[in-house]
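Next up: just one chain, as structure tokens, the form predicted alone.
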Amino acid sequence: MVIAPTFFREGAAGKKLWINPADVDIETDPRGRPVGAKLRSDGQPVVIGGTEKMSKSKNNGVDPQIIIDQYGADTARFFIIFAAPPEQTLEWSDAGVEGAFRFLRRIWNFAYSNKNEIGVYQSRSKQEPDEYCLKALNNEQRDVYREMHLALKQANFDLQRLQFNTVASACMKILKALEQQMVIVTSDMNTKAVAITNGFSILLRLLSPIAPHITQTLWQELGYGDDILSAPWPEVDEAALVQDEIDLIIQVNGKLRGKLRVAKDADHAMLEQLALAYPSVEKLLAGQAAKKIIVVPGRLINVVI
């Protein structure tokens, strides 16, 4: 069910004359809360009613064609899917539509800002398989690659539960991961091209049921293929989800002092040694022995002094 704000004026005999939200300018306080509204045609105040189900009787419906004409059908589709899961109420928001449009524009801009990297990879003769190139990623690249496949794994699970709104949010996470991938410094540009090309292919295929027009256009223009609908559904790289190293928070007397990257299978004694050798911890100890070292596996090390 789609709901939207209502506006009205008192007519003859107390009858309410309902006014469409598209014809109203809303005044807000510094926190963005509505404090008043005026009819655009005459500049006179109107009463702000409650937020209710869109209906002809309350004149609070939104014509999808207006959204489509201004932003395109993909924006309208993405906003509706992202705003709420199918079984919950969807509150219409012009700001939400703007946000959906900005996200799709980010995808478009990313594609054309990096079309050379993707194009070079697509056109070159593959002397090495993708798997080899992906294994050559440095630690920072591998972390971002892992985040992308974690988002894909969750999206595939949510699709089975018909939770389409979280699939849309997974697309946002993958785009963010791809943007992070581009700013990572690496001496091997070939691995970056492979990571970007594979990642953007996953993003386009995951997004295609929600925003079919932009994804089909980019799929063709970037050289992935002729028809995105005939492409196989993206699969999770399970090997990418396995972590050889993890980040642990370093604390001194419960206060954050930094992060430490360690081998996932490092034992308790090794973690204690690494914590005591951490620069900020070593400085605070000033040659003294720690009273106690608390290790919370997979999370943190707290040195008590």
Contents of the next structure:
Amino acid sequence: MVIAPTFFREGAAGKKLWINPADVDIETDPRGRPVGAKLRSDGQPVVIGGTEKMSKSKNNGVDPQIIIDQYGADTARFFIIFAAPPEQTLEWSDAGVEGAFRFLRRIWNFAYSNKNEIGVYQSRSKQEPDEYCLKALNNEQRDVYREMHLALKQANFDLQRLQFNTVASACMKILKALEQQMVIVTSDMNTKAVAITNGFSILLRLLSPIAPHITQTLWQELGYGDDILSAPWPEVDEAALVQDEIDLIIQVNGKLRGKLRVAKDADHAMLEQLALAYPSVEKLLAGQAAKKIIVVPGRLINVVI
Amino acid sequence: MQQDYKPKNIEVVVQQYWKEKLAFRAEDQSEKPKYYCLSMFPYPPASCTGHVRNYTIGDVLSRYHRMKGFNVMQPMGWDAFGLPAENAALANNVPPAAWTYSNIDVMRTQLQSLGLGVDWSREVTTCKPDYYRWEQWLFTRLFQKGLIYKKTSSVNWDPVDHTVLANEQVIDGRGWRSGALVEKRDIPMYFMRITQYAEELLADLDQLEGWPEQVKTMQRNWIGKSYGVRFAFPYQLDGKQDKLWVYTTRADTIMGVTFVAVAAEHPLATRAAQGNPALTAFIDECKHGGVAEADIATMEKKGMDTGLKVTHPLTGEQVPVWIGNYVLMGYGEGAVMAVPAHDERDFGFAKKYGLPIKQVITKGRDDGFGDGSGYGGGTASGARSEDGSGTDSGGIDTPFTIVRWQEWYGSKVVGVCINSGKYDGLGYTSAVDSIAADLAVKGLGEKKVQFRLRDWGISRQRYWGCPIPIIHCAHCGDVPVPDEQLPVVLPENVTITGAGSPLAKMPEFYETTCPQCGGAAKRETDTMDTFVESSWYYARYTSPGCTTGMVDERAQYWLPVDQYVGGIEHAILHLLYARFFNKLMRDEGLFGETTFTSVSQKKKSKRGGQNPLMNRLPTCSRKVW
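Follow the form predicted alone with the form predicted in complex with its partner chain, if you could.
Let's see the whole complex now, leading with the same chain.
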């Protein structure tokens, strides 16, 4: 079922005259909530009705062709998939359609501004996770790379259980990760290019069933290949998911003092030592011994003084 | 590379690229595993968002599987026959065919602009002779096998649209489209003997592991297998001994029968109405209103005493026979025993007409056999809130009363027989066994398995449908059209007047000769229910261009469907009929043995083992008959 907002005016004898959402301009408050609506043709207000199942009688049907004509098929498809899982009701929303369009535009813009890095990089596989790449990443880059593969893992799982809306949101996460990857400062530009090239190919392939036109176009434009449909489905780089270092929260008397990156298998003695040597902890201790050190594995170290 | 994202420019280019590359052609032979993704096909004027959503979901699945290395088939077609085309023809003064074809063109363009990865070489249009001729062929085969038969039948007649309505098309006793009060009419119709496959259709549900439980439950309930007892009330009328047969799943309550209710069309009702204007008027009244079960459940229960009496088969008591508007001639025997104490509907009826209420079931024993503690608790709270009193628990602890009916009275689980003579103290199972045995000794009854499912009436008194391939000959009777005369082509250039079928006014269509005796004969002018077309299109997609039969050997490669994407509103009828046709076609030998023997058990049915994705979506304008 697809539902959409309704608008009407009271006619003679209280009869409601239903007005199609496409003919209405909605005014919203700063938080985006609708506060009023006007009929575009006469500029006069109309009443905002409930959100109801699309029907002729309520005149709230949205012709998908209008969306396709205005924003393109990929936007219509992305919105439909992203807005609700298949077995649930889809609520039509103009804001949602625009959001879908903006996301696809962001992908295009990312491709355009990085076309040289991606387009030039030819020496290694553009598609497959790259051991060399992973080893050469610095900590910050590796975190972002892991984020991306976590999102891919979830998406592949969700595809198996026919939950496509989360696949669409995984694409958003991956784009965000790639954007982060871009701004990380590093002198090793080659490694960065590998990470971007590889990551963007994952994004394009994962997105291609939902938004097939833009992904096919960029696949060719960036020199990944001729036909994205014949490319292999992106698989998770399991090595990327292995976390050999984790961040622990450092507290002094229960108060947050900072974050500490430690080896995942570091033992208690090592953690206590590291915590005591942490600059802000060291400063607060001012040479005294800590009364107690509480370690919550995988989460935090609390130094009581 | 362009700096700005301009979807219009790139989408046209990409779609052209796919077209030239035949990117979505499904190969009939491949090293790759096959993946057949079936989206329910649209009724062409439908251009709503629900459909676009449905096809987008199917396309995402198809593209994903293609990239995962499957040989994917995603076909598309048009469910093109149906009433809306006739109505549009009437309103716009265009022939239904022209209207339909132009809608198909519009919709095809729209779906193509969506970028669906469809193998268009497999397109199916159900109103074209190359499709429906094979449906007619199957009809003649089934007719010869007795799987299609003619029967005069009481149907829902829409006096405004001049057509028979399916039960589902009758809403609150009115035609779903016209809103006219529905009448019951007796007309000759062709029926498909789906009941012959009831057991198999039911049993297969257990093997459809990928089907949503909700859908399987709906189909199970629709098929409605019940275990009960069929038995008779003997009577003497007009000097003749006869028996009034009924069926019950509650034979343990037989000692509580205080009257029998028959349908308005039952022979006993007809007999009783002779010379009785009041009864005649009541029977006429009953014949208005739908035959749909939902209507029966909600409408006011009305009845009238026929004055006739029948003999209780076990007690020998005389039992009055009533006509009840809630008894359907088409279900079971068209007569039911009434046990007001233990059936809510009978209870209401008895209270209304002052008929006796005799308790024969009491609450269970404490030996755990008939324990209903949890059950009783729920009823109790419900009853309390209903009458606002905390003193009357209304549950299993409440003694039987004829003031208000309680749910436990009707439970098979908590009850044991009382006031039932030799059956006193027996629980449900042993009471039924013992009563059935006693009836059998008297030759008045036996245990019987019954299905709720009824045969499928496929005749429609409409023009825009597949002509029924039968020739009526005064000498030879109903003769199926021979293969070499198929298809019986539906004339496309007709004028729709809105009153009756145009075919019945076209001698050039109906005047023919009998294939057997060569004498003058009349062609059948009814067409088939459009559900027939939608029951096998999934198979036709596998064999595009096949001119030798419904399908060819390619069906064996592609079936079963691996993924179905369709709305939950088709969960009962459409999917049940599709499963039925799968069996009919199998029994015609259309699928080689291997399709159904060498494939693992769970894939036995066409959608077996896989995941039919039901989204609740596409409810708009797809016709439902």
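Between two forms, the rigid core is the largest collection of C-alphas that superpose within 1.5 Å. Small disclaimer: the values here were computed from a predicted structure and weren't measured. Positions refer to the first chain, counted from 1.
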Establish whether a shift of 2 Å or more occurs at the C-alpha of Val46 between the two forms, with the two forms superposed on the rigid core.
yes
Shift in Å of the Gln288 Cα between the two forms [rigid core superposition]:
2.7
